[in-house]
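Next up: a single chain in structure tokens, the form predicted alone.
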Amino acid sequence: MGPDALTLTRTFHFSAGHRLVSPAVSEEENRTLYGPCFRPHGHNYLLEVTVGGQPDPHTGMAADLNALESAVRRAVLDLVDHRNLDADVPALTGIITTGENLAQAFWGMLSQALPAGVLRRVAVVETANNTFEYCGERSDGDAE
């Protein structure tokens, strides 16, 4: 990203249920490890998606908000909103649905839906106290 590059963060909302459970440990160990999150429960999540680029000389915008909205809706929100993340979302099969893992999984889903190299950050806000952020490999293959 050059010195004139800008970023834009757009926030989206979705509601979903899940439970934290690792197949690698016993039910009792899961209960101890994850506490109340071992039981089925849900969240009203916020998903923050940051993209970046050079401002277009004609529009002055670094990103097309309508295109971003459409891509996020198609790639993530339509799949997870009002769903059981553990059972209803094939893209999350085999993933323990912690906030950390959701941020990484959503990055992967979004990097396929957005133009190469524009994705900068994905954050999953699970509660007022817990935000999980991933700024991993950009879709152009450069490590952050």
Contents of the next structure:
Protein chains: 6
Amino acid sequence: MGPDALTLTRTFHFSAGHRLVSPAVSEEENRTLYGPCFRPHGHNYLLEVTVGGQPDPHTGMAADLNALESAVRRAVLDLVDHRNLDADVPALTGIITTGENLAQAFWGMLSQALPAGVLRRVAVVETANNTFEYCGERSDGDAE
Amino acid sequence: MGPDALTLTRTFHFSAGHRLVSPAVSEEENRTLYGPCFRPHGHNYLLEVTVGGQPDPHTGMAADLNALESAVRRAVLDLVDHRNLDADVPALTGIITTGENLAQAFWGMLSQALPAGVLRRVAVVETANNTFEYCGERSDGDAE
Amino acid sequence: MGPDALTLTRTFHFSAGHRLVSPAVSEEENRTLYGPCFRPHGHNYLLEVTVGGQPDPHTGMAADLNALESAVRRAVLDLVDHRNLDADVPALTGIITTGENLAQAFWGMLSQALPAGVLRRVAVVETANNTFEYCGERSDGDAE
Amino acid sequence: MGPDALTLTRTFHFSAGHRLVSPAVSEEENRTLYGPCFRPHGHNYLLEVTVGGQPDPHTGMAADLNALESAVRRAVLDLVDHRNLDADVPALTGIITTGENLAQAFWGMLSQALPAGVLRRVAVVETANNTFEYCGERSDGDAE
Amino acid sequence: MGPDALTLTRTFHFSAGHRLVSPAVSEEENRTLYGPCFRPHGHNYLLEVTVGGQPDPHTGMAADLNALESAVRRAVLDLVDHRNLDADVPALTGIITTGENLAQAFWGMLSQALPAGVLRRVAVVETANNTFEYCGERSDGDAE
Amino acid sequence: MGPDALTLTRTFHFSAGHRLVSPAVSEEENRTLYGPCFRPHGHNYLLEVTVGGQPDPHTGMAADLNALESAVRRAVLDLVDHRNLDADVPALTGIITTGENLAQAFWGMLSQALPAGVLRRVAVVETANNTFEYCGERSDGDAE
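Having seen the form predicted alone, please provide the structure of the form predicted in complex with a further copy of the same chain.
Following is the full complex, with the preceding chain placed first.
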């Protein structure tokens, strides 16, 4: 059995404002590129965090859910919930806040906040019809 | 059988940014009053529109769904979808964009766009856990 | 406390094929009237059945859920599930199978199958965005 | 416009264990009466609380959501969440924990914890297919 | 980081009629094999389309959502939505319209309509309880 | 095309009571370790069972859904639905009933009940926010 056989996914909610603007192109081109998403708006986002591990035989748990909860809250939710993602989140400065970029940014923020090697997948659900998933390289915790 | 025996509810989606700020109180009091909702953020809103009527015996329909769809789109969705509700929607100028106020404002906008007397209920679902419903007085169409 | 203070709603699922065709108008007019719904298609329908009553002090139940379940199954679901509503359901013969007409037809079928006066509301959810509700007159069971 | 024109519904979650047992009948009769619900099991319940009111012109809010949240938490959720409803909830002693009885009991607990006359409806969603709603009499707050 | 690290899934809806019939066996055997699905019925299908890619540094997008949307609409939805899958969809001629076969057929239709090598997964959700997923071989776009 | 290209996921529901208690530690430590989950409570669980295979050209089905349904029912649901997982399910004796352990236990129970080599994934959804997935080694059916 490989180390990924068992995973646990926890879903979090946050509400945030954003718009899509590329500094590389003109306002006119931004309007064409992003359509209505160029206008300031917002979403009820879901953030799904998947971690892998073996259940501890003494507890039956592969991850300390309380520790996971507080790490995600501290590393991501406290920074983005009820914020304007483009203006009020220093960790996202200079990032176009597409779902793709958010998934990668949250992976980076979470992989530092969680024990090495446990993070498997980050999904950002922007609307019921659009989900962005990122499965980065595992950190060295796995290499041990 | 009363005229309300049969109703039809159609659900629409829009994504918008907003924040709660009362001009009547100080920034400090706003922060206390609205908590995180004082900060700019946003939502994937659902708008539920309920109309009543008798099915036309020739069509089996109590309302022309296409006409309903285009009235809601023209009267509300085109104005609010992918917008900042506080800055970019003239119809909401001067309104604190709570769910309560949005439900009442959308009722007003819809009751003018729909045939007299058909509107029964407007619901604004701000998040999966918060729904605001408004059932105003019927317009004079009913008085006939 | 009125007799309607307490209600119980049970949700059922069925999958059925249908199309909208009015015998009163030409094929061309049908196409205009119903748009894509004029073409044969189908849905995963939800049927919500609401009954009212007072909890029996000995059982804590306002309705016998098993009896309700089997009445709905026998009176409606067995007739419509995995059927073509327009061709294979005798109880719907001559009915244009709009959500409005289905809600009224199911009310009729259910009010005969359930104890007099308990039925409060029938809702037909055709898609996640379209719900049709019917609250007919109570049968004489209530008049006692 | 009547006092009920505007309502706000907030949804809460709790997970609890229970079983249905009537002290009025034998074990054999209980088994027949309740079927599998006679065996100890549990649910992820939803509790929907609807309150009515007029939006305060200074705040745009018909109810103080924080006060509502903490009243529901204190009056119901803290008592029932992650509990055995039949053994560990003094407020439910002697009550057969059907959805009907829970809806009525929660109405009683909430109408005392909330401002007089604001409570409109309590719904207990036991599973995705079974919802129990109670709309009791309004307390004297309305009589004023 | 491999090319699959980032994926984007977009969900589409369509309503269609169908039935399961195998030309290889008798009517009696079809009835046994498919049970109620042998009878004409229909579904609200979900079609989930997953594509992979790297976010473009200038736009933050791994795929042009508008192009994806119109490709899926043209290649699949326009052909199947509000249709009888067995009679009115030339692209499905000769195919038993099980979820398995639909997922494979849609993969084929989509892999031609989308840029080479971007399609990762097609899922057909027939009902809330039945999902069929297909992850075919990548087209030669990847082989470059 | 590998043997996993096509999968089918079927979702089942069961309601059960449980609590988390580790025999390895004191009551005080259990309370700290599991928090509210140490108290007897319960859930509406979802069980997702994913199987892989190639569609049979004569039937278009990769798995006999009826056989799958009855295998899952016999091997898991009949044992756990409307039960106390800690006291009334012999197959779970000695197991701390965390989602992790349930997913692994159900995998074991299902891999014996299903044809060799078809089981791909078992997911236990404890609440809308917590999902546990297990993808064990394939049984020898695949080794052929």
